[in-house]
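What follows is one chain in structure tokens, specifically the form predicted on its own.
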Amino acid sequence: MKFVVLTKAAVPLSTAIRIDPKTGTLVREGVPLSTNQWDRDAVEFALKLRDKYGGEVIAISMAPPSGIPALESLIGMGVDRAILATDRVFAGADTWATSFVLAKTIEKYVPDYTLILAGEETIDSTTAHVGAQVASHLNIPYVYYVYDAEIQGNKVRVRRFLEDEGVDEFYEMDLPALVSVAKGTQMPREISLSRKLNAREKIMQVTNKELELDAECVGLKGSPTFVAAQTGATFPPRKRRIFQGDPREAVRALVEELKKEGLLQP
């Protein structure tokens, strides 16, 4: 069995996020990147399946070369090998163009995959699109918010939790398929330093020279999404009032003031 995990080398801090004013896309060149937090849930899920059913786990990412350390960390977790699709022609991609490159990378380098796993969303853009779009490019079934799975022959039975409804649902799909793992449902294992030290030799880098994708279908040119305008976030000014004196009286005065402002119901 081959379990493919879609991963992203994301911008880890909101303070580090920069938008290119010309293209409206995230700036990733020269920005420190790390493994998207919720992808670690998907990796742990894949490792558990490998531990139970055998096979290998392959992480696939599209990123500039600065995304290599993120893949090294995942190999340190236990991933068997990784593939990095990296080329300047991929820059500026929206989720559709990104998922196209990932799908074509899977088709070429892991055509006999059993199950594809993705994190629920990314911490720097939070679209939650890529998993579903990769499945659409590959014409395979998919389910989101999964936290448990069993493989039986050529089928996978998954369990997911819908938070708003407060219910569990069960789905059975033919393999190959894709599941998006619900964030916070797994306990990612520790990174092994010895595995991480030898990780680089297990990472294969591929460019568009190998993938041979139409330049009009990738990167900024292949992205139908565009940012029409940008505005900075504005916040109402603080009143900077300080309630002093006896704590109980101060709290009482604060509550009364919040009621006057309409922020608390009487």
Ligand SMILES: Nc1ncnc2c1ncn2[C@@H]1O[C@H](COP(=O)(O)O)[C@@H](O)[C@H]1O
Second form
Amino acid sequence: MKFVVLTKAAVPLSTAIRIDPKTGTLVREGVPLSTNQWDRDAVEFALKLRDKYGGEVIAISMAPPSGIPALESLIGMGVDRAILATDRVFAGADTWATSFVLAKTIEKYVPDYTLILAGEETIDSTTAHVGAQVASHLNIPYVYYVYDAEIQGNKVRVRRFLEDEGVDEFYEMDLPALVSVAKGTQMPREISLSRKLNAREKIMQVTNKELELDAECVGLKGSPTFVAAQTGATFPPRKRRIFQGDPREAVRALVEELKKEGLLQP
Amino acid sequence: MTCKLWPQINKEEYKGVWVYLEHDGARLKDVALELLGKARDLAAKRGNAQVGGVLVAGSDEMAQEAIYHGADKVVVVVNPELKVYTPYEYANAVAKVVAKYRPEIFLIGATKRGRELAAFIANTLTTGITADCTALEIDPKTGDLMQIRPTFGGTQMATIKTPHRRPQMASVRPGVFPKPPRDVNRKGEIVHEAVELNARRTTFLGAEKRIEHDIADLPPVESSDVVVAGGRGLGSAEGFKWLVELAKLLNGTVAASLMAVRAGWAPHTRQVGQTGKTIRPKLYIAVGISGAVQHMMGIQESKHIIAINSDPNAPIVQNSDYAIVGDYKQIIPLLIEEIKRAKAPQ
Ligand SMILES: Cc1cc2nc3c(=O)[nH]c(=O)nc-3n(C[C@H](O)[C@H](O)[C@H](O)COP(=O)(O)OP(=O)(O)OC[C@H]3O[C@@H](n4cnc5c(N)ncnc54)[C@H](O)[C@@H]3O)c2cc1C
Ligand SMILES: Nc1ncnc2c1ncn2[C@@H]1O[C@H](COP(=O)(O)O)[C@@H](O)[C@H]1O
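What would the structure be for the form predicted in complex with this ligand, rather than the form predicted on its own?
Expanding to the full complex; the earlier chain stays at the top.
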């Protein structure tokens, strides 16, 4: 069985970000990238399935070459091999163009895949689009927010939790299929340094020379959406009235303020 | 030049602002009504274009409610194969309806199910989509939809457009736009469509309501005007009892920081912040919360922020409207007492 995990080498939130003034998109080149935190749940999920059913786990990512260390650490976790789709023409992709490259990479290099696993969302884009879009490009069934799966013949049974409705749901899908793994539901295993030693040999880089995708359909050009403007978020300024000293006085002063603001309607 | 995989379209043929009408089997979800209200605004700016709705496996009563809240036309998909929700089949069915009626704009509520469907529908229609918009406007120059959303953990606001493809699609989280008034005199048309389904690939096997251990029988954090939140500074689950009392007094609810959730004092559904909920209450009271940037991202749009913290140097103290420096065990009971007094009829 072949379990394909989609993992993004994301810009950690602690990084000072740079926006390309021409395209309005995030500059990823020259920025140290690390695996999107929620994709580790998907990787752990895939490793568990492989340990149970046999086969291999293949991580697939679209990123500049600075995404390689992120893939190395996934191999350290136990992923068997990784494919990095990387080419300058892929830069500036929206979720349509990203998922297109990922789907075409899977079709070409892992055509006999069993199940594709995506993270719930990325920390730097938070769209939760790419999983469903890969399923759409490949025309396969999919279910989001999965935390448990069981394979029976050419079908997969999944359990998922819808947080906003507070319900668990159970579905069966024909294989091949795609699931997104609910964030925080797995306990991602440690990275083993010995496994990581020759990780580089297990990472295959493919460019558009190999993928042969129409340059009009990838990257910024192949993106139906584009960023027309980007500005720093501004938040309403705060009053910063600080009450210290005698607690009773402080509370009285605060309640007075709340009354004035009309916040204490009976 | 555009990607040859995208069929040529004539943008002039796409008219109206349509909404996916999610329901729970009994009634339309609030977010669907909120989007109908927004759709009316946008349609007004597009030469009084039509407002439409797509309802899968819903009733004519639900369609009528959509009309009362702003729809001119509602397409009800009546295929018995679609009686129960499955993502792949629903996404395909909705895409077929949208492809037939060709709205210029198509909006989806970003509930968990809505997020699951939205991007697949967009791809099937070979168009783009923007997730979790917090504002939607019409560009006065081009007439294009401006899809405004926070990105990069809320530190940036991006305006995104879909200039060459139609429909222009966006998802919007519940509670972002106000619910429009219900007008029983509004008239509209209800159309039944038996959408043809491709071979079924997903089977629904069952569902179970999860009994989540919650701290109190209080409304969800995203739908309250007053939110009292607790953090690691509470020191124990016991501390939340006081917050519950304060919240009830203010007709509000309780929320928690990530640290309080990790400690097991509150369920994840009550977490606010970057990896929890984004809320916009009138009043947010942070008790024993330091105000880390990831926490602030979820509450920055609160009208008023109050901090109760023993550390005058905690970031929240500098980023609030009113802060009381002190031990919450001393402050909260006094606050409850004083608010009761203030609210008592004179
Ligand atoms: C990727 C990422 C995502 C994150 N997402 C979130 C998120 O969604 N939500 C979130 O909240 N955090 C999030 N965090 C964590 C965040 O960085 C902070 O660690 C967290 O918010 C701290 O929680 P806290 O304020 O409860 O605890 P602390 O930072 O420990 O603060 C406790 C506060 O209580 C005060 N205190 C102590 N005793 C008392 C007392 N007796 N009376 C009054 N005050 C007292 C202290 O002065 C202190 O300010 C995220 C972090 C990362 C890296
Ligand atoms: N560039 C990428 N390469 C590989 N997988 C990705 C990429 N971007 C997104 N994904 C996958 O799609 C999921 C959802 O991402 P997003 O739509 O950005 O929130 C992620 O958790 C990944 O599993």
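Numbering follows the first chain given and starts at 1. All figures in this text were calculated on a predicted structure; none of them were measured in a lab. We call the rigid core whatever largest set of C-alpha positions still superposes within 1.5 Å between the two forms.
Once the cores line up, the CA of residue 209 ends up less than 2 angstroms apart between these two forms.
In the core-aligned comparison between these two forms, the Cα atom of residue 256 sits 5.1 Å away from its counterpart. We note a C-alpha movement of 3.0 Å at residue 241 between these two forms, with the rigid core held in register.
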